[in-house]
Amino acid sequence: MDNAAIFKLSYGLFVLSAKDGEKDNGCIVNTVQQVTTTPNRITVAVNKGNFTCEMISKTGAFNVSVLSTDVPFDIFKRFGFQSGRDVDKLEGFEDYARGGNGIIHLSRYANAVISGKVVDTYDLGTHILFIADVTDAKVLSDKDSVTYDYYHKNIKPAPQKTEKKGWRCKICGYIYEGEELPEDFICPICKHGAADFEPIE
């Protein structure tokens, strides 16, 4: 089976944000979809390893910032390549505002924000699927939305040449050193599994 075929699906890229008490957090996701219009509902699947998933499971509320094509790679590093358990992702960052639900969203590099209130969840093993009512939505700009394909072709830096032997994550570039990659290996940076690694030639 050619797993690369899955990458041909038309994913968007988003910052999913949540708030628990005084703690703000967010992560990068590619799994937001509208599923019904009456009621207006969306779904988002989030890896259980993400602190944002834990926060949404507890609070039942979130915002989705729809990333636009002017977004720099630094946004992906800030919200996708580190854990909110270890760092304050908003430290030194000013390009955000708060929605009516009190949760942050990007005020720059996003063309829309959608607020959700969870009405149901499904445990998918590695991920939680949240089904949510849309409680608010706002268009922020007329810039095009970032797709997964656009990100790989125009935003993500090309892999650096290395003398290391091992496996490179096709999503974020993390390098696992070793001859064999364990089948159950999960990237510590972007939380993707072994299927998304390629051998370093």
Ligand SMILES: Cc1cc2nc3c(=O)[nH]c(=O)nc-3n(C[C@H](O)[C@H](O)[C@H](O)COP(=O)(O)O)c2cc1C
Given for the second form:
Amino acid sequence: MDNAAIFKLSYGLFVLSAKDGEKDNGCIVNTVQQVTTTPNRITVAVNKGNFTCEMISKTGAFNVSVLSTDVPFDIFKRFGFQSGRDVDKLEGFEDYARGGNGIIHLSRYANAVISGKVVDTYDLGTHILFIADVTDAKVLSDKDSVTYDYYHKNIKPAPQKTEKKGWRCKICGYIYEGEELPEDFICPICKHGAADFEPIE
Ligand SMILES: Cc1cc2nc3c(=O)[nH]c(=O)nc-3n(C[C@H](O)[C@H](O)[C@H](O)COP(=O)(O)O)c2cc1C
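For comparison with the form predicted alone, kindly provide the form predicted together with this ligand.
Now the complete complex, all chains and molecules, led by this one.
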């Protein structure tokens, strides 16, 4: 099987946000898609280790900010490379607003916001698939949406030269030092699996 075929699938990139009591949080995901129009339903797959997954499992509601091509790498670092369990991701951040459901969404670097109310979940092992009714949706700008491909080619910084030997995460640049990368290895920074690692040349 040629795993490279999987990388030919195209994805968008999003900030998936939630609110539990006074706690606001969000993480980067690439797994949002519309699955039916009547009713208007979307799905999103979220790693069980993510705080955002725990929050949505508990509250059953979220917003999706559809990232646009003006988004800087800092947004990925803020929402995708650290956990809301350890930090307040909104500290020092002003580019957000609240939707009618009280949950934050990006007010800049996103061309649309879609609100979801969870109607079902599916346990995928490592991830939970949330199936949600679209309860609100708003266009914020006419800029193009970011695709995963665009992120890799235009947003993510080029890998730094290193003396280290091992494997580099293609998503965030984390380096695993060692001859063999364990098959079940999960990147501690961005939670992507072994398939998203490449050997350091
Ligand atoms: C480009 C990119 C794509 C990502 N896609 C997903 C995804 O589809 N599902 C997921 O659960 N995590 C994904 N992540 C990882 C989470 O954003 C990351 O683990 C985040 O730190 C979790 O934060 P939290 O613990 O506050 O929820 C992605 C990260 C990046 C940088």
